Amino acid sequence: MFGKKKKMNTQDQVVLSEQHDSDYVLEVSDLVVHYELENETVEAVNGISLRLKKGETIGLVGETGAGKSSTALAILNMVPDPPGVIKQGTILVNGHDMLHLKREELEKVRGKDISIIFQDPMTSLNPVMTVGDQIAESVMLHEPVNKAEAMERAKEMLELVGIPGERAGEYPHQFSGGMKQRVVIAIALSCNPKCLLADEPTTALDVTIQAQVLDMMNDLKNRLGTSLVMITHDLGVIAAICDTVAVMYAGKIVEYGTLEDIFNHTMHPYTEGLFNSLPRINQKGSKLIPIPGLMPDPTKLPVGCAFEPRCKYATAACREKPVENRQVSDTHTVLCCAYEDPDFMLDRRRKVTDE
């Protein structure tokens, strides 16, 4: 299951990590992912770029269908082929060029340099293997250890995520949903990867267990020095765990910045819409303000701004030409042509300014 890759000249290819001295464990540049069906093409990811520093957490936030999970699969070079095609882009994981590694090299990088936590622990675990065997299997794939040593590591990892090591001989059905997710996290962290992708890791859990899992993930990230990509639609999760935020819409990053930039200096109308649709616990009786309409059909994306049909600030210019990324500060970018007017300001920013 590897996405097709565009052809590159040898001199354009970035090779392995022996020469890697960057501060970034993950570098994604101009990534484009399509799903080419018989009669149409789904444009899932449309030219996104992001970088993740050592020990940093970046959040990918947006609605279902924004392209978040396709981005994660592309980073691992696991876009299902067919119909998935990685049309263009560069993906470096700890210096490894993920789009040009051979299959056996990819298998060494996955789990050792980068791991993923999928959103549903019920389907992520093998029901006929003990949890200890599943963790040990991952360890033996990447470390020069025997079965006994791998099982000891498995018990240590269970202890690390708050599960008694003696439960290593039990099967997934003997664990609650929250415990299963802890096991999945233990598997992902078993070889101490430099980068961890978490794709909606708390979606299948109830609210109290969500908070426990997030606290545990944050603690382990800090303790192990792992960098984290948190994929979510929940701004509360972003606020709790992320340093940097990338807001995705229709396969593009429409706003990118630090947590402070995105939460306190919001600039994109879509980001404003996400915040307006949250309940305000300090304003009793206040109504939620939903974003009108639906995300555009990814097989028929417009030439101009994809958010234009849902945007209350939209003008004719938004439909006429591709939108260029605007650098607001050293850490903050926004994909919105409204800022061609130097006096333009979102209502949310105006309220903050007035206060």
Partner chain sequence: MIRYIIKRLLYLIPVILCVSFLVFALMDLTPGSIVDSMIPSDATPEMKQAILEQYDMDKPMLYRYAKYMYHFVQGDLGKSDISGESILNMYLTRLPNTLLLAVTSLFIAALLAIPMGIRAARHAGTLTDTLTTVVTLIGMSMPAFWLGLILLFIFSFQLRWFPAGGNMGFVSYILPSVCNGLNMMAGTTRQTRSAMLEVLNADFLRTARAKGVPERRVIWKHALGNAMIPILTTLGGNLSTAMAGSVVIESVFAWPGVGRLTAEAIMSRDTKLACGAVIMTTILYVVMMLLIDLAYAFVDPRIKARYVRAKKVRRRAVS
The other form holds:
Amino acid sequence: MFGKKKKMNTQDQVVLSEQHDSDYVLEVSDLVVHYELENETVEAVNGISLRLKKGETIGLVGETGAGKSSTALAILNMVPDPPGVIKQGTILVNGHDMLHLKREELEKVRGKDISIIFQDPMTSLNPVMTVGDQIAESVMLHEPVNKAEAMERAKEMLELVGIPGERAGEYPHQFSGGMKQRVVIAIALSCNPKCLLADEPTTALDVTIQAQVLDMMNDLKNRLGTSLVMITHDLGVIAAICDTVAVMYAGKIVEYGTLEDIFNHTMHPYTEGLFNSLPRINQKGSKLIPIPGLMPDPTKLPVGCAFEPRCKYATAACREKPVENRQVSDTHTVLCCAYEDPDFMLDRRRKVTDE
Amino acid sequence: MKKFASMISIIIALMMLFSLTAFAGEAEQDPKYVEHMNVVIDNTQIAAINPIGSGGPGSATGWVYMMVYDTLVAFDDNTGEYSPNLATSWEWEGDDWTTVIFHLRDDVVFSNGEPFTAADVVFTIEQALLNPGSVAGGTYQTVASAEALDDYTVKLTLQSPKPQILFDCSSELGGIMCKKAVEEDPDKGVWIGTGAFKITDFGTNDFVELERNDLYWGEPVPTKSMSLRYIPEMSTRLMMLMNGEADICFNLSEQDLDLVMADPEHFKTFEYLQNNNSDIGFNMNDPLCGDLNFRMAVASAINRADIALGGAGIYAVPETTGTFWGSGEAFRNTDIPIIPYDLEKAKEYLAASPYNGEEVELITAIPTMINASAVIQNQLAEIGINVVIKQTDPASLMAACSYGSTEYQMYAFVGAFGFEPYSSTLGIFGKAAMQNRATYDNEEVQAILDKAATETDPEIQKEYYYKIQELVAQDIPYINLFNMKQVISALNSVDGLKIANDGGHDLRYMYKLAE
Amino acid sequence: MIRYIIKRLLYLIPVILCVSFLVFALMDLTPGSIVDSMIPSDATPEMKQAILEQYDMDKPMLYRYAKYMYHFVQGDLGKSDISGESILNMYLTRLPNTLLLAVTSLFIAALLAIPMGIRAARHAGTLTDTLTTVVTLIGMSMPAFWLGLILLFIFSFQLRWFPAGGNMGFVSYILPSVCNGLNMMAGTTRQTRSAMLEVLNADFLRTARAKGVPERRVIWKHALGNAMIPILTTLGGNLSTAMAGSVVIESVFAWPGVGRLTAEAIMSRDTKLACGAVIMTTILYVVMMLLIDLAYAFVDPRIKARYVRAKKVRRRAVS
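For comparison with the form predicted on its own, please write out the form predicted in complex with the partner chain.
In what comes next, the whole complex appears, and the chain from above leads the way.
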């Protein structure tokens, strides 16, 4: 399975990928992912476009069920099929068309050009393999090294994520949650991927550990020059490490912009809702304002704005026709028809202006 | 690991043994005959080859004993006459039938090269007496002591008068063993005999490998080596015969036999009528079955042809006479008429009996008798006897019905007849004898038996045994039903098998013609 | 670990006591005894008594049992009453036959069952899955006796590929192994399928795929490695059962194994042999089960950790 011949191929592939000269490490355009069940279709992702430059970090933020994880899986072309189907769109990872690669080619891109960190470190590691083997496996798959060299590399990777190299021979159950996530990160980074997807990497961890892991990721990302897609529902995480932010709601990006655009020039009512539901430490006694209602049933998405039922600015027009994407500035887009009225302004913006 | 290694070594050792037996021996072979024969045997498997150390032999054990050991005298099943074997002659000392002197051959050697002497005879009998449960122990049970008068003369002293000791001395189960060999190796030394074959390998209840004993004193045997293998499953036996894996095959099922007989171009059969009678017996101590009218009613109500057909089809031959005697045994009184099938008479007898419609228990074992019992049940129901059949296995049945005590009212089983009329008669009709399953006790029969015990004149013997058969036929403690026809299947080129009606066949001179 | 093994082996003592007593008691309750076949039809009462005494049949069952166990604890399984041979020898000459058959049939079962189970699990709910279920159901419900005869008929009688009578070198292993293996296969396939179904949705398989592990390796290394425990349990159970010997298979294929030895001992009322064989099989069975338990530790480090941790804790307690 790991014969020399395969490794040669891997190298060819590497050469091939280096010829790619686009600025973008990751380009997703008009991605649609559906889950086709027996008597209904879950419309998880409905036309998403993303672009990520080398070394850049993009934050994908939204509630649970907004389609963030489906997007991540789709980028790797790993949507569980059946029932998941990528209906349309193109995904270019380092120039590789992920949706049209053969299985073997796809396996070479995964882990080498792009890798992913999943949400739950407790279940993401194979319980019957040592962590060293799990890291080394990835190395051996993508680089022309023998087992000993791969193991050496695995130890280095462990050291890199702050775990003593001699623990490479231990099994996942011997590690704590935070340590496991470090191992997962080590696996993901073991082959120096151009792009890293992090699907809520800190959600399952203790708050104290969260910051450590996040710091480490940020540090590694900068050191290795990896582009990062950070999927989270935590705006704090976004603020800490992202350059660009995409706010997702019901399978669509409702607001897209630089960190500055999103935090200081918030345009979408849903983004505003997210900010309002954050606790504010500097304003003691202020109430959290949750967004009322629930996400729409993804099997029965409305024709108009999906956020309309929960939106305090909603008008009849929102409900009736599909919303157009609106370019606010060079870097900032928003998906909201309220801006057809040129005077419209969110409460949040108004407050800022008032102050 | 060690265990595994030793296991491997056992396997290798076994494989080497097999290969050894395949190539051992270089003696010249008559090109007319095939060197090796494969014999496939049935559930009369060979549990042990040790006449002085093991008990309960199946008939195949006897075949091997006959091939390996020799007896002092020979007995002709058909004529009932004795002839010399290892003993050239014998004489009785005095006239009380308790001391007999055998003069032995002086030119015999065992298969290991040891000369055969009187010491070996004395050793064999003494060892047998030390193990009453062994096969030789049973054979020599009436011997009090054995004494070597010189190298080739042996004196046997008996516990009680018994002219039939000659018959015992003709039994292959009492074959003479080599004293020196047994003393040197108690396990494999017992395999050494003076017979036509010697044992090269043996697996309990599995196989025996035999090779011609080139030192044999008798007429040389045509086949150089034989293997007897126990194949439990009938269909497997058939396939082995059909495949040519077996040259001769014992005990096939009736359907399988049809297949063999349908191909006379390749296969032949040896057929014989079994000496044993398939019968039903009454518990004579039971208030109901002890009543002669009841027994007569049963005897008149059964139709043997149907029972035989139901029991074993064409392989059961219905009894045609009224006697209860081994079919191949000497002094069989064929003049005794059979009780005719007559339902009217049967009902009259039944009315005269104490029977009141209650359940009558019939115990039975082995498939043929279980099948036959079902027919009997139906036939007796016609005159109003309500029979309940209880099935068991042979060992349980024999335990429940023997030594003149029987736990059931009736049984349906097979009576074991021998060829020596006195022992055979005593075993079945003698008071509290082992096979007296009917708990039969007739003083007149007993008195004749006492006289017959020491009678050697065939004319008088005939008179005694005919009388006993008549008396038994009047009392009807047993009703004979049918005799089983036994069929042995073999390749067409096989012959030389000497059939014995009691199953004690002689395989020594069996051969297979070369193509 | 050692302590655990010793503890498990100590459980053997009560088990052996129970099993051997049951054999003696049941054989005693069954009508007929060993001496019935030994007493000649013309035996005198004295002769009969002598034979009864020789085999202690004139004494109560408990006496015979106590006598047997007295010798047994001294490491002597005794001699068969019928053949006069050492019971241990008789057992050990037949054990290799049974063990080899057990191992070869297990091999065949595993070779067929695991790929079939995996295939069925990966295509759960499809035609492949249904077909597999049908095949395994047939395999489960087909009596070994019947299957054995059919195999013999086709491959031995019609095609003449294999000998009908067993134990004649390598070729004669094939039919009984296949017959035994097919019977074992059914349960193992179902077990593999359900174990794999549980594992196939596990997150760590996603991790493996995401790092570019080829699908084949994802299934055979990552998924199977984690589904191995229930499969191992089934296979181990099958192996233990096969080591006790199958009377049916051993009869049909004329295979002299320990199953037939035990059955024949019971038929001929050879209590000592039956008891000795059952005790040996019990020991073998318990040891085998222990080995399977230990094998779990090799398959699953979490179980291994339990042994090791227990040892560490105990050491700490001592110091």
